[in-house]
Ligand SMILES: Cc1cc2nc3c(=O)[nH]c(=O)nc-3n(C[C@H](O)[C@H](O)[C@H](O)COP(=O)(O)OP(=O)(O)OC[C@H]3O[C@@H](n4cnc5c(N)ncnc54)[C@H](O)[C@@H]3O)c2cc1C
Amino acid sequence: MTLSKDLLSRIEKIVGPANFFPAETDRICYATDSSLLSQMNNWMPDLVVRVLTSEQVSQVLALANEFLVPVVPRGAGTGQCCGAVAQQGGIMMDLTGMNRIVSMDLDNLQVTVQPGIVHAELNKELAGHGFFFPPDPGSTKMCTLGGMVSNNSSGQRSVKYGTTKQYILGLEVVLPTGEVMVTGGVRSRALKSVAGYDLTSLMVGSEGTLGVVTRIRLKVLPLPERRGLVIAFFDQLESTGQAVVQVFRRRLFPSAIEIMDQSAIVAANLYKPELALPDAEAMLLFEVDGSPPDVAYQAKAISEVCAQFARKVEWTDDPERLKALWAARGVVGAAAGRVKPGATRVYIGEDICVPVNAVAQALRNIRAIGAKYNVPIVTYGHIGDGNLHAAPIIDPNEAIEIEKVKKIADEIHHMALDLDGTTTGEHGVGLARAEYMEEELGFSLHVMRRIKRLLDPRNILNPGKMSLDDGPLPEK
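Isolated chain model, in the form predicted on its own, this chain only:
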């Protein structure tokens, strides 16, 4: 797409020369996210702008709407589903410069932030006051709050604390027309409201297709006094699911329940031999938090439950030992590529979610799919809510392996739906899973398309994503 000189000149005046990037060397940095699909295509925007205020966002969107130019909002670019890439060209809107904490109202358990603030940086600041924002994505040191809102991110602690949407009290959103709305009450500092339609929830998880989030009012919680960890090793995959179900039936409520199958254990040991994890079919990690007596009670009770199914169980609330045990789960994403020399982990088919009692079957199915195509797949995830991350290991320079991994991803996605699950538990739809939305969502997809057309009648905001388009972008 060729942007007119008039449009370029007017946008440069809005953001200033220092935040205006038309050069190819700048634009190429925004052509991909973490997904294999984006890396195969390198969809480069025609212009990158860095916005610093809501007013700039509004003015750029109003111009784009006038000139029928696509706009893709983007944070840190850590996404894994082609949600923030410019498939149809146009303007890439970088929001990372809007990275301030606007206000802290801890007496009312809330803070207001701009979308570009990094998750870990927010929690570092909150920790100094004894609070935290509970959702805990693996990309915490890189991902931005705007991206977390757009994808309704979650992570390891979603079992107890839920996903991002549970903490969003209100948003400032710029619509594709340039109009600005505030959800959750224009002046509200209340922790709940049922005044009008729940437009906040509509925007959370909309992946930048309905509006650009420019301010976030979110709920925070007091930091737990102590954390504990139970780690258990199993000889049978099915026993892991049974243990989790029994933990819940004992009315125990861990903050996180993570699983690593045999492939992930091998990968972690290759990456960090000092972990010396025993060979097992799978391992579970149960994190508990609260007061010291409560942590000790929960950890002992969970250990008793797991002892009925596991070969080995241990628990600790010592901070250093806890850190060492969590290291196994922490390294597995980076470690996955070690299982095949000369290959790398690729992000495709990596985010299915199934019912908790179907996790073992899903793990066995993923293992069988990998064997079918002779491609190693390292699998781990959040068994507490059924969210599994499959990591195929291939040489991305080999065309045959690329074709294999495409088929692997397709089979994994369909397998998840066949197990009454979903193709994405926390990473989003974007382009990577758009083709499955008709099957997964049914008639509700058509309702979503109607909402998209109502709020974005000229289809300029993040077009092509989530299977929301009825056709190609119209020509002026």
Given for the second form:
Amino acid sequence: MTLSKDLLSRIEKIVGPANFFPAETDRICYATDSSLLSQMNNWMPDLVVRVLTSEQVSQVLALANEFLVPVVPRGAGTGQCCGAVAQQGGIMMDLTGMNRIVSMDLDNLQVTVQPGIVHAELNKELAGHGFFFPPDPGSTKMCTLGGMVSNNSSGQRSVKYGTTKQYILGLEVVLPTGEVMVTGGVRSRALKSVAGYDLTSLMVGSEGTLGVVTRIRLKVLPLPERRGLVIAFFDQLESTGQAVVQVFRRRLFPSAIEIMDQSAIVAANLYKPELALPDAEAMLLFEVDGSPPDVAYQAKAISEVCAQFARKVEWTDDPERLKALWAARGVVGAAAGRVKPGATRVYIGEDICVPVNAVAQALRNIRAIGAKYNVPIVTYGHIGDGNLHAAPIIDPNEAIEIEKVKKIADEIHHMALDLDGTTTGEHGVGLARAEYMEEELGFSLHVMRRIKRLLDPRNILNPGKMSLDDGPLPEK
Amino acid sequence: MPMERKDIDLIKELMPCVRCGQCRSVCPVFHAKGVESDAPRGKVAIVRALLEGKLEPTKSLIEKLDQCLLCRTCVQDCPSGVRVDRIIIAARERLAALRGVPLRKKVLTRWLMPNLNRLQPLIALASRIQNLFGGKVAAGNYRRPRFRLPLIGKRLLPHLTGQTLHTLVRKNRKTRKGTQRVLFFSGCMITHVNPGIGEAVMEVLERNGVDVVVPREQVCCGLPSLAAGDRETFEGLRQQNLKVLRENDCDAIITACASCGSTLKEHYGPELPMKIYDFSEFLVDQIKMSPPLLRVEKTVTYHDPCHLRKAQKIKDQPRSLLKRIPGLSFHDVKDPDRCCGFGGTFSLNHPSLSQQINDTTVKQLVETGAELVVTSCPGCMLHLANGLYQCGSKAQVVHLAELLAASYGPMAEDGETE
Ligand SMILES: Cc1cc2nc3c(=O)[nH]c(=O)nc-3n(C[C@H](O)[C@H](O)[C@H](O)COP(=O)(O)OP(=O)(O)OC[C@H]3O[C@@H](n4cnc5c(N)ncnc54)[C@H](O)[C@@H]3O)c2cc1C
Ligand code: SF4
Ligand code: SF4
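Can I get the form predicted together with the named molecule as well, since the one above is the form predicted on its own?
Zooming out: every chain and molecule, the one shown earlier first.
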């Protein structure tokens, strides 16, 4: 797609020359997120702009709507479903420059931020005041709040604290036509409201297809005084599921329950040798938080439960060790490629979520699929809510390996649906999982398409994603 | 651009990048500039596209790849172990092969730096007329240009003493008999610009029963040429140094410049019979040190040079040495991973970017309230001294060796560390 000179010069006027990037050197850097699909296709936008105000967003969208040019909103581009990628060309809108905390209203348990603020930066600032924004993706150091809202991201602590949507009180959204709406009450500072349709929830998780989020009012919680971690090493995969079920039965409520299989343990050790994790079939990390006596009580009780199933159980509340363990767990996926020298971890089929009591079965199935295609798969995830990340390790230069890994992903996705799960627990649909939406969503997908058409009549905002277009699906 | 064998190897090197973006959170250049093409992940994408023929070597592309400090902050944190610095150097070499090394870089890295020994009379001359260009500031260790100088602008320059380390060594050394004999690879800055640091290094080593030789024939370690993509010049310098290092029968090689140290360890080490140590590493890990006894009643902080902390993984040893100095009160910075923004020729080619990065680092150093900023790299020293001076701070920058020498007793000449 070539953008007309007229359009280009009008956009440059809106964002200013310093935030206007027509050069290929800049555009190529926005051709991918972390998905394999984006890497294989390298869809380059025709223009990159950095926006700094809602007005600029609105003006650019109004123009794009007039000229029928696609616009793709983008945060840090850490998404894994090929969401922030301009498959149909057009304008890439980089929102990371809008990264301010607009206001802090901690008495009312809320803060208002711009969408480009990085998750860890927000939580660092909040921690200084004794508060936190609980959803915590492994990509905390890099992902933006706008990306989190749009993907309804979650993370390790979602078992206790839920996902992003539970914390979004209101949004400022620029619609594809350039109109600006504020959801959750134009002036509201209330912590709950049932006035009108819940458009906030409609926007959360809409993956940049319904509007560009330019301001986020979010709920925060008091930071727990202490955190502790119970680490249990198992010889049998099945025992991990049993341990989790028993912990809940004992009326214990960990803030996170994570699983790393044998190869994920190897990858974590290769990334951070100082962790010195012992070899095991699988390892569980139970995080508990609260007051110091409560943390000690819960950690002890969880250790007792785990001792029935695990080979080895240890616990720590040393902040340095906690930090190191979580840091390694957070990016173990990105470090997974280390288990096979010369190979790379690819993000495909990486986000299924199954009922908690089907986790052990899903883990076995993933292993069997890997064995069938002779591809190592590192698996880890949020066992507390059944969300498993499978990381196939291949040489992406080999066409045959790419073919294999596509089949692997397809089998993993179908396996999850067969276990009454979903193809994506937190990373989103984008282009990577669009083809499963008919099967997974049924008639509701058609309702979604109607909503999309209503809000984006000329289909300019992040077109082609989430199977919302009736047009052909992307080539795979 | 046609693909060569070397390019295929380079593609293999960048393949493990999973585009997770973690490097966005640490890269000083990205923090200062803010678009994806400034982030390590973006740079990897650019190199890849260049190799795959999707991008032409345009001016803006060359500029982007030039804007990397090779500080390795991204490498230290990359979950996939991608060596972004190596990728950038290889790409610069490839671009240099296509378009030649730019003249401005060539003057410095091909003609000036490798020939400093021969140019010494000129440096001596410069020391005599330096007063015309700038007056002394920062306790007399630096000079502030009276007018804008080419490349330098108004940034501080080191005060030249007119001596080199070699002349000082000849003048002051007595022959001692130590238990070990080491070779001091002093590097360009210490030899020609800050010989006082070299003296301090020798002083401290000798106090600990270690004999030191400083071969006069040593030349630039070659890092500036390597960073400019000029492999040929680098290789020439490397061979020349290897010959000198091999000829001297020593137990170990000591460096006191973080950049020389990392270059020697990585590019010379495998071909040498003896091991290479940073000054602090040698003192703490290799010998039994006698304690420095004189009190230094100062509050100090430490700046970790990237080529020490990230390239050589040395961060505890300098702190451990500081803590042995009686009277000293040590305050660490909030974020010790910050680059000073110098990056050798980077600071000349991208002065305002380099200064912007420096500002953030200096701010943290000032926040510690330290009177002395201690570090282990003469390059960082120069850039930090400038940053501190420009922001009105009274804090002085010293090399770790200078401070230690002060605590061991009066130094050879004027002995002042402030
Ligand atoms: C190592 C690693 C670990 C991860 N761990 C987790 C995890 O634990 N849990 C989890 O949920 N995810 C995880 N992710 C996925 C990803 O980080 C999240 O989806 C994140 O929220 C995306 O944020 P971003 O700023 O990178 O968004 P991007 O990737 O830039 O965009 C994501 C989507 O949001 C849209 N978008 C972005 N900003 C806006 C806006 N302001 N308005 C409208 N639409 C917008 C884009 O169009 C795109 O569709 C991980 C990723 C990596 C690389
Ligand atoms: S941290 Fe490493 S793997 Fe991740 S994007 Fe940066 S270079 Fe690539
Ligand atoms: S080496 Fe330093 S400047 Fe270069 S990309 Fe990495 S972090 Fe950025």
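Just so we're clear, the structure is a prediction, and the values are computed from it rather than from any experiment. Under this definition, the rigid core comprises the largest set of C-alpha atoms superposing within 1.5 Å between the forms. Positions refer to the first chain, counted from 1.
Undergrad: Rigid core fitted, then: does R329 show a CA shift of 2 angstroms or greater between the two forms?
TA: Yes; that C-alpha moves by at least 2 Å between the two forms.
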